[in-house]
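The form predicted on its own is given below as one chain in structure tokens.
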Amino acid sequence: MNTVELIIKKRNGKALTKDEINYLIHSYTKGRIPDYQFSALLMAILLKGMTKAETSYLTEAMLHSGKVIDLSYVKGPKIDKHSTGGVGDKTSLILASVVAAAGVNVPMISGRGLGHTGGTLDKLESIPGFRTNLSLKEYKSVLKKCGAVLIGQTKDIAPADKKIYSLRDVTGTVESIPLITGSIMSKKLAEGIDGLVLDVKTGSGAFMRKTKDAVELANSLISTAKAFNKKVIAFITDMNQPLGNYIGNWLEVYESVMVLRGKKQGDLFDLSMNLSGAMIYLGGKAGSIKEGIEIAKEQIDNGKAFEKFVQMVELQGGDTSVILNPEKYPASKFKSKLKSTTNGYVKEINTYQLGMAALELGAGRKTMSDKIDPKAGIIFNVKLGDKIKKGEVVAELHSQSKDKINIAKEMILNAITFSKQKTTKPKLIKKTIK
């Protein structure tokens, strides 16, 4: 096959065949197609799109560029969740424990922070000793022992995705829905799952800011999952404000522990229960999502979900003493309270800006070589629609640097818009797609 001819074919808006896509993915992964040619192909895909069939072929080629994990020896259903990312989104830590406690296996391969959004791996690694780089043998062992495991992408899992994603990141081709679908689904299918629950975010803190784009992505992911005979449910959820109140790696682990202990309600609890309920339903342990939600809540109430989280932390090398006694965790050198300068109702929150403020404090990376401060972050006390008085504490900032706190304070104040009139609270789950 001729690579240039295939680039031209896609540039002209024609569909590529399964053999042509297999050739392109296999050759690029093996280093036979140079970056400059594959960049041209990625741009052609971004501009001209792909059919459902092409997207399925792309996913399959990326999936089979590495190992597909065989979990047939693990008894019972295996269901995972994928979120497209947001600020304060720590549901994976909660639902993995809840769903495993309900008798459904959760084999989860997660990612790191990307831009303004936090990553599950970075959160887990804020727990001293916690290992996210397990071998496939260790991954299977932890899953068999406790029913849940959370690791990062290994060199054996969809290596084509790792290489293509790095190129997309620097060629302006991240936003392509077929490419996003191939990236997500190749990794998820490689886990050996039976079903998948999707949490597609929309709003100021999401990659898909418009609801119609989030729905389009959800439909693409669903179509691809069904092409591989996987059970799937998608939720379109709000990201016009942070999920929960804590932003930053250890702070988000702490809030997750509070939810698992039954000490915290609110939007984070509600979304975690909905996602858990859908996973329990797909895993055949409930007759409906609603029944699944009730089972999920039972795992919080009877303490089994928290016990499961402690077990998983221990099996992956983490120090369980900070989970059992979170107040023992080292504190940031500097803490500062940010107070409201006005009276009014919270009308808008620029969630992207809040994520960037947390990154400024040290909770994320500005460059690949940056080291994350696990203690850094924001406790954000307000929600859309809240009535705020002048002088009321809006946020508490944690950092090792006073200068960074001063910069972040300004960013947070500029991220909140107040109104004199009462404002409405957004709907957390905008749409459910099956």
Second form
2 protein chains.
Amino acid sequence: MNTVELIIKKRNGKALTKDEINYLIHSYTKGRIPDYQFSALLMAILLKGMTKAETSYLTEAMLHSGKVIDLSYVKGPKIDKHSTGGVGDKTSLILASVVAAAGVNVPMISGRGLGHTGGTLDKLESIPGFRTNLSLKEYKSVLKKCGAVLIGQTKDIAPADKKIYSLRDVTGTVESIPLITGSIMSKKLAEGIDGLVLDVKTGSGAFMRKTKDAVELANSLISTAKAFNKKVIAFITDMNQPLGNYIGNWLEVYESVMVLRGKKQGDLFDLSMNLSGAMIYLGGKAGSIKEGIEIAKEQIDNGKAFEKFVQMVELQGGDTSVILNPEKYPASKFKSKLKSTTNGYVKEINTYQLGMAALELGAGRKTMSDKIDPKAGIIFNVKLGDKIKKGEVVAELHSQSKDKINIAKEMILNAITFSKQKTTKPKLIKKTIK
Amino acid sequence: MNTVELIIKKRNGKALTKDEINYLIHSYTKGRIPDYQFSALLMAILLKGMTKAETSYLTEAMLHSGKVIDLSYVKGPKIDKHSTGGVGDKTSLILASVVAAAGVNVPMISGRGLGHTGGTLDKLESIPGFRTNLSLKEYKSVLKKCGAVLIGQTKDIAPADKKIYSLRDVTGTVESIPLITGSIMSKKLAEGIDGLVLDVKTGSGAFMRKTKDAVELANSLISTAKAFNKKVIAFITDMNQPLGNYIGNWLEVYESVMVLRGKKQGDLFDLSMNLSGAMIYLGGKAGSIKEGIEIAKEQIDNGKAFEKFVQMVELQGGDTSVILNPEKYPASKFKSKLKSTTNGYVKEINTYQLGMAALELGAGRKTMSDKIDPKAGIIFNVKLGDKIKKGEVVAELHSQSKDKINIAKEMILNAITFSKQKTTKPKLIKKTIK
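Could you output the structure for the form predicted together with a further copy of the same chain, given that the previous block was the form predicted on its own?
Now the full complex is given, and it begins with the chain already shown.
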């Protein structure tokens, strides 16, 4: 096959065949197509799109660039969740334990944080000793023992995605529904799962600012999952404010532990129960999402979910003492309260900006080589629709640097828009797509 | 400036500013932007287009990536011609001499052949000793002495174009009007000309198959030339059949010499006179194109054009004896006549295919490193609308290889479509745009 002719075919808006997509992905992964040709192809895909069939072929080619984990030896259903990412989104930590406690295996391969969003791996690694770089053998062993495992992407899993993602990042070709679909689904399908629950976020802190785009991505992910005979449910959820109140790696583990220990209110709890319920339903342990949610809540009430979390932390080498006694965790050098300078109802929160403020404090990274301060972050007390009085504490900032706290305070104040009129709370789950 | 942000800006269909385009072109030329980013930008430009202003900025940035030749010391007007290329297109050889004989300087920097089209440099180099790689000093000296000079692109002229063109060629980004415009005009403007006549070809042997696309390109070239205060006229001309009858490097020099010596009929003569007339008009030596054409014809009749050609060949180191006595030129090892296998009127000629047949015989190159056989080629006797009898000679093939002749014969026969009904001759000049 001729690479230039295939670039021209896609550029002219024609659909590529399965063989052509296989050739392109495998040749690029093996270094036989240079970056400069592949980036032209990526731009053509971004601007001309791909059909459902092409998106499935792309996903399949990326999936088979590496290993597909065989979990057939693990009894029972295996269901994972994928979130498109947001600020304060720590549901993975909660639902892995809840769903495993309900008898559904959760084999989860996660990512790291970059830019305004945190990553599950970074959050878990704030627990002293916690290892996310398990071998495939250890991965299988932890899953078998505890029903949940949370690791990072290995070199064996969809290496095409790693190479393609790096190129997209520097060539203005990130925001393409088929390319995002291939990237997400090739990794998820490699886990050896039976089904997948998708949390596609939309709003000021999400990659998809507009609900329309989030729905388009959800539909693409669903059609691809179905092409691989996987059970799938997608939720379009609100990311116009942080999920929960804690932003930052250890702070998010702390908040997750609070939920697992029975703090049963707020958007974080509600969304975690919804996602867990859908996973339990897909795993065949409930007749509906609603019933799944009831079962999920029981796992919190009866303490099994928290036990499961402690077990998983232990099996992955983490220090369970900080989970059992979170107050033992070392504190940040500086903690500072930010007070409101105005009276009013919270009308808008620039959630992206809040994520960037947490990054500024040390909780995130601008480039993949940056180091993270696990203790740094923000406890953000404010929700959309809240009535705030001047002088009221809107946030507590944790950092090793006083200068950074001052910069972040400014960013947080600028991120909140107040209104004299009463404002409404957004709907947490905007849409459920099966 | 941030390269990725500029790629995204263009990808989103926004116009880039002059500063942004300067940054992109100069950084890429200097190797500070990698190929993989620039190719994504090229694809975005191809698919999203550029405004007239952007196209001028692009041309200016490419022009100033190298030297602009100062010809102010040469007295009189300096007018060049650019053709978008076709099969048998040898007008440059004729008009340079005709126009110089009429007192208008023709400083011409030309290209080599690639694929189905020949290049003026290769044609001239079929004359033993002819040097196309003159230094800028020699270029100026020949122009001053004789009023016409024909050389190849030097490293000093628009180096951005060389680098960008190589990348476009392997990334499916050749067919973009703004990119083609920047490539052509940056080189032509570097010559130090006052005006330019454009021969934009359309048809089965042209890069622009459709007249609509040729007109679009002509308009883009014209608006860019005007942005640089250059006089300009464009002709949209037919390339649904070879121009003249000779295809191949020496064969085309031979046919040009025949025209310069007074063979005053056929499409090659007509187009050469039209282009010459327009150049003489732009150079201020005639009051109209029509008058320019009359002056051009006089230069043939009075022998001055041929004298000029001989002088130019001599000044550029060529052996004038083969120009004065073309029969002295070494013959190809094999010459073979191709006869028609059918009766009928010539309805269509796949001119691209004819160019490829000439290439097969040794007259062209598939890649820039291929060697050319200057003697090889085709004398093609047939024109659209001609009535051909079975057994009539349609072509004479010249090559060093009998096998190649057999392959090329098959290609030529397949390239001609006959009809029982009378067919029409195409209009040579479809449109004149000022």
